[in-house]
Each structure stands twice: as C-alpha cells, then as structure tokens.
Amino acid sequence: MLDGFSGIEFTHIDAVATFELAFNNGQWAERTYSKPIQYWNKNGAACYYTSDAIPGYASGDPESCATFQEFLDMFLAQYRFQTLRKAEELRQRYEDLLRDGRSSVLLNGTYEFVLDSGLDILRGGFPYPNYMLFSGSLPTVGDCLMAVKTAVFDEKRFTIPQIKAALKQNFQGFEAMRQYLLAVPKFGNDNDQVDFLAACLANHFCDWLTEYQAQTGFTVSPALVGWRFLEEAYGISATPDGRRYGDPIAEHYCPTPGRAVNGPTAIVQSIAKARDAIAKANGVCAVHLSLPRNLGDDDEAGLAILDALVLGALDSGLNELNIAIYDPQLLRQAQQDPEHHEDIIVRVWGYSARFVDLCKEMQDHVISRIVRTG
C-alpha cells in the first residue's frame, strides 16, 4: 500500500471458527453455553457474536480419519474453502465500487491523479488499489491441531467423539481431559512440532491467494493478522487445546495469551519458523509482544533486553514487532478502581485506548497476553 496512492479494503477469516467447522464436517459444534459480548468498549451494547465463517462445506468426517495427515488435510480443505470465499467477497467489493463507488468531491479534489483521470477514488481512481485478507488466529489453530495429533493419533488417549462431548459441556465434568490437553505443547515456546504446524497453515494461506491471483487476475494480499480475537473467543465453542469458552485466542500471528511460558525469545523463535510465509505475506505479519515492567534488574538491563529482542526479530525475518510494557498488578488495580487510573493507555491492536474504557473482557485479554520473563 502506497500512502496517498492506495485505498484499502480488507476482510478477515475466523480461523478458529474454521477449525470448529472442520471438526464437525462443516457444521457448528453442539454446545450448552453462550454469552453476549461488548465490542471492546465498556459503553458498547452487548450482543451475541456470530462468526462470519461460512458453514455448510463438508470437508470430511474427522471420525473417519485413520491418520493425523488425513485430519490435517481435512482442515486444510475447509480453510482453503473459507479463504477463497473471502477472496471472492473482496473481488465482488471491488466490482461493486467500480460500478457504484462514490466519495465526496472535496476529498477527490485533494488527489492530483483524480484531477487528471476524472475517476472517483472509490471507482478505480487510486493508481494502486489494495485488497487484503487477514488470516485469523492461526497459532490457536496450530495448538488445536497439535492437541488432536497428540491425544487422538499419537498417544490414543482420547477419541474425537470423547473430545466433542467435552467441548459440548465446556469441559465441565472433563477437567482431567482438559489438563491433559493443556499440557500438550503450545505455539510460542519454541517447540518445532506445533510451530511448524502453524507455519504450514500460514504458507498454505499465502499460496492459495497467489493461485487465486493467477486464476482471476485480481490481487488479494495475504496478511498474517487476526483482529477479531475478542469476539471470536465468544462466538466459537471450547476448543481441543484445552481452551474453555471465552478464554482468549491468538491475536495476529502470536501465541494464544497465557500459553507462551518460555519467555519472549522463544516467542520470536516460534514465529520465525514461518519466515517463508512472512516473506510472502506482503500484507505484513503483525507480532504483538506485551512484556512486564520489571523486564530487567534496572533500566539499563531492560533496554539491553529490548535491543536484543528487536535485533533478533529483525534477523529472524519478522517485519513488524509491536512491543508494549505493562505492569499487570497496576492493570488489575485499574479494574478495581478505574476512577484513579484513567491515564493508563494500552495497545488494543491497530490502535491504543484508555485501559479503563475497555470492556472487562478486553481488559482481561490485555492482562493475559503479558509474557512471563522469569
């Protein structure tokens, strides 16, 4: 995207919802629970979130899979279907704007190229239009795939029907199973098995959009980004990685909050295993790293750690690193006494906001993503 010469249109895949569809052969999971959610701001109206993933595509019955590779192929078929449908939505949006797009005369008049061509910026006037597709929360999907691989196919500890029964009840009555699934390796801890599973998904996502461009002539830029993480956590069921309904899912191509326990260096190393996909994703790979205020023994040590992290991320092929420094104890105090903590600013995803203005669920998410460093 070139500043001043490109518009931007984007849409988003609910990747974890796509896993739910694949796990149930194209249908939503049966469940006994649901909760309305506010859209980030505490003053917003609460509503029940419905995923915009598209049900109905039968990608295969997971209970018929004899190997994990068959199960993975089944998920990839569902994810490919969702990817191409979303790409088509963007192409339709482009064609609709070419036909009916209108913006103000004043705004159009600020662009010299519009004065030359006479084309409205929403009707093909931008020299370099930009249409982007966000991949969703792929690291959480990687955690789910790793859990199924370990529990069902490698160790044969549980069957898929048994896991479905636990998810239907949000793990109530299945705590021993949940603890087992939580102990399966998670993305963000420099574990090759789960990290390369997530990287596989990211590579397929980028490659499908390259194929789509070759077939249609329309460019949809892949972005390893997932920005609807709060609503999705309440729009989907519990998941096979041990996550209960409403617990956080990954934002962007980052670990599921609370699951990265080996420190920030391990997080960077996990993400870097998708460096091939990151190079393809010209819509960027957003890495959000929240660190505690006591990063080092003193300010000088803390700055040295930050310097090493940034340089290490650059050397590893990461192209966007957003670092935030928080005091989790102070944030919890702000939840209890917002009137005296109105000055705390936190990063949400593409913007910053006052912590006390966020809904309780988003506040909890911000706290949960702070990485352990010791």
The other form holds:
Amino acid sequence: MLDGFSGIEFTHIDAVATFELAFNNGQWAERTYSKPIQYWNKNGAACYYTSDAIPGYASGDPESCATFQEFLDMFLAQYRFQTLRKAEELRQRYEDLLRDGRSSVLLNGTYEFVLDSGLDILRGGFPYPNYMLFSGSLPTVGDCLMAVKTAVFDEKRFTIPQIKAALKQNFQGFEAMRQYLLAVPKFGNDNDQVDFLAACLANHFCDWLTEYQAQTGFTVSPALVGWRFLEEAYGISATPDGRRYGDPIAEHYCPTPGRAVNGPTAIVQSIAKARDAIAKANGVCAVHLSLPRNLGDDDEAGLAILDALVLGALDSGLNELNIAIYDPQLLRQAQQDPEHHEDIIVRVWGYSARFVDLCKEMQDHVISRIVRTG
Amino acid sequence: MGHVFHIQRFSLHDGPGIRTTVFFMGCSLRCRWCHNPEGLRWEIALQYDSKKCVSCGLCAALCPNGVHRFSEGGVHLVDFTRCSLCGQCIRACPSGALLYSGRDYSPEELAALCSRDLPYYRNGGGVTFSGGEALLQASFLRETAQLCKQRGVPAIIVDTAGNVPWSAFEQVLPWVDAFLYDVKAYHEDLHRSATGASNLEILENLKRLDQTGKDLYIRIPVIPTVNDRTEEIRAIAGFLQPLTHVRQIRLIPYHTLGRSKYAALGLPEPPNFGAVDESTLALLEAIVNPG
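To test you: the structure above is the form predicted on its own. What is the structure of the form predicted together with its partner chain?
To see the whole picture, the full complex is given below, headed by that same chain.
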C-alpha cells in the first residue's frame, strides 16, 4: 500500500468562503471573533480553522454595484477564479504523480480494467478520469445572494457597508437587521428565486470545468458535494443570510440546516430545480434528509409516507436521496449523557460515526439538520 | 376569493399519505378549547408574535392609529382594537413579528399551491381542506377542489365540524373523496355549552354523508371535564355504530399548543383544561375502537 498514491485525486472549493472573498473584493472579512474547534476526534486538540479558498483575487468592489446583476457577476468572477485555480491544482498533482510514476499496487489490483490491460492507473489502464472537484454548500451561498438582493437592491433596506459592519460584530447590536435577513426566503422552501440562484451557481461551476477540459485536455469532474461544512462554519465570518459565526452551513447541495421550514417535499423540490446541473455533474449530488421519528400514526402509515417521498423525489429528477431517521430528543440526551448512548450511529457526510465520538459542534450540526415536520 | 390562514405542506396528520393542508378562515362553532383561533374569524386581522419582536420601535413610529406602544422597559404593547389594518407596520417589521392573520386567494392560485407536491401524493395522499370551517366557503372550496382534481390531485379530503347547511356538502361532494368529521359531543345540551351551538344539524349531516358512500374519518377531541366521561363517549360510539362508511375513529386528546396564539391575535386567554390522563384515554379508546 502506497498511501497517497492512489492515482485518484479530488479537492474542493469552500463556496461560502468564496462568497466572503467576493463580498470583500478578494480579501477576508474583518471580524472580531474566532473559536477553535475539535474536529474529527473529540479528544484531539482544538484548533482554529481557516478556509483554503485563495484570497487576493480582486473580483470588484461590491459597493460600486448599481444592480444585483453586477453584484452576482462579481461573485461569479470570484467563484470562477477559485474553480479554475483548484482545477489547475488537481492537474499539477496529476502531473507530479505521473512524473513520480508510482501508484498503489493494492488499489490498482482492485480494478478489472487494470488487470485486463496490464497497465496501471497512471498509464492509461483505467479508462475513466479520476479527478474530481467538489463544490458543496452552494445553497448557503444562494441564501447569501438572495439576502443581498432583497436587502440592498430590491428593498434598499440596508447598504453593503452597513451589512459589513454587522458581520464584523457577528450581528451583536444588529439584531433587527439579522431578523430581517433571516426572514428573506431561504433555499429549501420551494421558493423559485433563491432556488434558481443556487441552481445557476451549480450550472456555472459545471460549465467552467467543461471549458477547462476543452482548453487543457485534462478532465476534472464536477461534484455538488462537500465535506468541509463544519470547518467553514468556524473558518469564515458571519454571513449576510443572517447566519452567525459558527452557525451551520449547508452540506453538499442541501439546505442550510434549520432554514427549510416547509418540510421534506419542499426541500426535494428546491434541490430538483438544479437537475440540469446535477446531470452535468453525472448525478454526483448528495442529498441528506434527516427526518424525525413518528412520521405516521403507525409503522404502516410511516412506511407509506417514506415510500411516497422516495418515489416522488425520483420522479422530480433526483437520483440520490440519503434518508436518515433520528430522534432529536434522544440525540440531545446523548450529548448530556454519552456513557449510556454509545450505540447511536449517525450519518455525518460520506461516512457514519458513533454520535458520542463526534465533537460538540458536529453533534450540533447533526441535530440542527433534522427537518421539522407538521 | 377565499380567506385562508395557513397552507401546510408535508402534513401527515390530516388524512393518509403526504398531504397539503389548507386552513380556511371562519368558523360557526366556538369550542372553548379551540387550538386554531386564527380560524375563528372570517376577517383578516393583525397578528403579533412576541417571540420574534426585537423591540426596534419602527411599528410605533409608523402607525397612524397608536396600535403599538413600548413601555419603558421596552415591552411591546399592542392595542388590537385600534388597528385599521393599513399594513404599514407589517411591511416595516424587520423580523416578521407583525403579520396578517390570513390572506385572500383565488381558486386558481390556491389550486396551484396545492399542486406543488403532486409527485408525492401517493398511497392515499393529496390535499386536505381544513380550518376554521372549510365548508363556510363552500363555493370557493368547490372551485378550488375542482381545479385541484383537474391538475391531478388524487385524493381530496375536507376536514369539517359539520355545522353548516347540508347544501354546503352537496356543493362540494362531486370533488371530494373523503371527509374528516369532528364529533365533539352527542348530547345536545353538552354540545351547546361546549361549542355555543346545537349539534342536531351536525349529526344529521353526518348520517346523510354516510349515505353518499364517501369515506369517513371520525375525530373526537377528548376535553377533560367536558366530554371525557365514558357515558358521553359511549353515546357518540353508539351513534356512529350503524354508519357504514366510517373507516377510522380517532380520539384527539386535548393539548395546549394553540394557547399562545390567542394573545398573538389579541383574544382573551382560553381556559386550560389540563392533560388527559393515559388511563382515561385507554378506557375511552376501548369504547370507540373495541378489540
């Protein structure tokens, strides 16, 4: 086993961090707060996270925008810059691998194509591109764009400098503004405006990688998933959607936890508006739906509801639906009394884990994404 | 146009499957335990959610009628009687603490909203028209239900307390597949004291409805000190016994979830009937659903 020499590479873009950069013309926002978190292992040392989005690209001063379209274009310029930089990073890593010439024998041995052709993964033995760029959390960016559109351009309630001043203080002393921003429609409620804003971002992301392939000959597959939602929540400032520092950020292409209030069908309908982008991403779009227990009056009724939900989602154009059923009360008990709840397994993102082993922040994230139902 | 106070998607307790429930405004009963007071009046009114208020004072500055005042401690006092419903405070409120208690809809608009979850209306799912008393707006309900059917909604349910002329049922029957029917008491004097109205027409309508062949889901609210005695529930069960299209009888134990909404509407606080104890509920359950 040659660790790190799989010949399969992927990396990701912090989309909400990219929004922060666009909001500040390529620089990180000024802020007066920061908190270290213990991630992956609750017994590990806490550390401060910073986003690995790349500062320095001046995409334009948002305060100079006369229309929302200009503001959106500035964000898209920043997002495109980050996308192409990450694609380049992947290509560089691939070329380094190729130059080094080593790839894991064990992993190569698991591919029938490699065994049949006698060529390893770096020498054409595997006919599909193995390089993937993840861009998760776009729904939270959609929420941020929608908030700026409504507050600054449509209703002219606040200016960008006013919002920046509030973000700098994590909304302390700006609660009325925060409540106003929270009341702006959010992704996951089947609201066309904000849902199509997020879908438009996903579309651009996929298209840029197609262009990149045409220009360089190197294929980077787009994926609407992302695993850095927790680090990002603590690695960037508060955001214009009314989110305080540390409050959860959307994972994958799911709503920002806690913001979808119309139930799971509205969530699926919101996501399905990006079906073109999902197709461009070859269906790589993870959808987590955490539902509470007691969906129906009894098991039979509950099953009929789940069945209708899954088939309806398929008909609406989703090809992946990751449903988990949790009891939020039980999870809160487990936080208080981990010793008696060691057996609870929860879905985290691409993996499952014992709930009590997660750090407090990730536990809170898992609880906050449970959809409330009528 | 119809008056509606809420549209709830993924509603799981107003009939089988995944449903969208539409809550109509206006009611012909005044049940002392009502948990949906927004549905009592047909008129749209000002509603104030104190939990969302950030005491910014914008409403007080804008209101031409002096509805909103703030005490020295920053407590928001609302005088609902002075409100002319001009809507200035509602539009200005940054946090959504001030809102209209309902909205006007055209049948087309409402049917379109009810059709958003069409892909999920399987296994008996569909649209439920509730309230308030949905049948007080029978012609609006008929038009909306017809449009829903045309859009492909498979199962339409009306949730009613039955205190309407039979002609209201006749209007909607062709477009409705089943009814959720509330029976609150069998004895007329008890019904009158608990709801402010006789139940003679309610029980008569239920009998006639049974003859139409529509599926009936009966719901009996169990209210401590009002109708939670075995004799009363036994009388209701006896009345239901000869009906042939009752698919389910459910007891709904009293809960206090709706109480905070009274203050939000400027209505006097309703009595608290307290929790139904489990042994009573089990006893009553055995009467309505023996075996």
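Source: prediction; values computed, not measured. Superpose the two forms; the largest set of C-alphas matching within 1.5 Å is the rigid core. Residue numbers count along the first chain shown, from 1.
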query: Yes/no, Leu115 Cα shift of 2 Å or more between these two forms with rigid core fixed; finding: yes
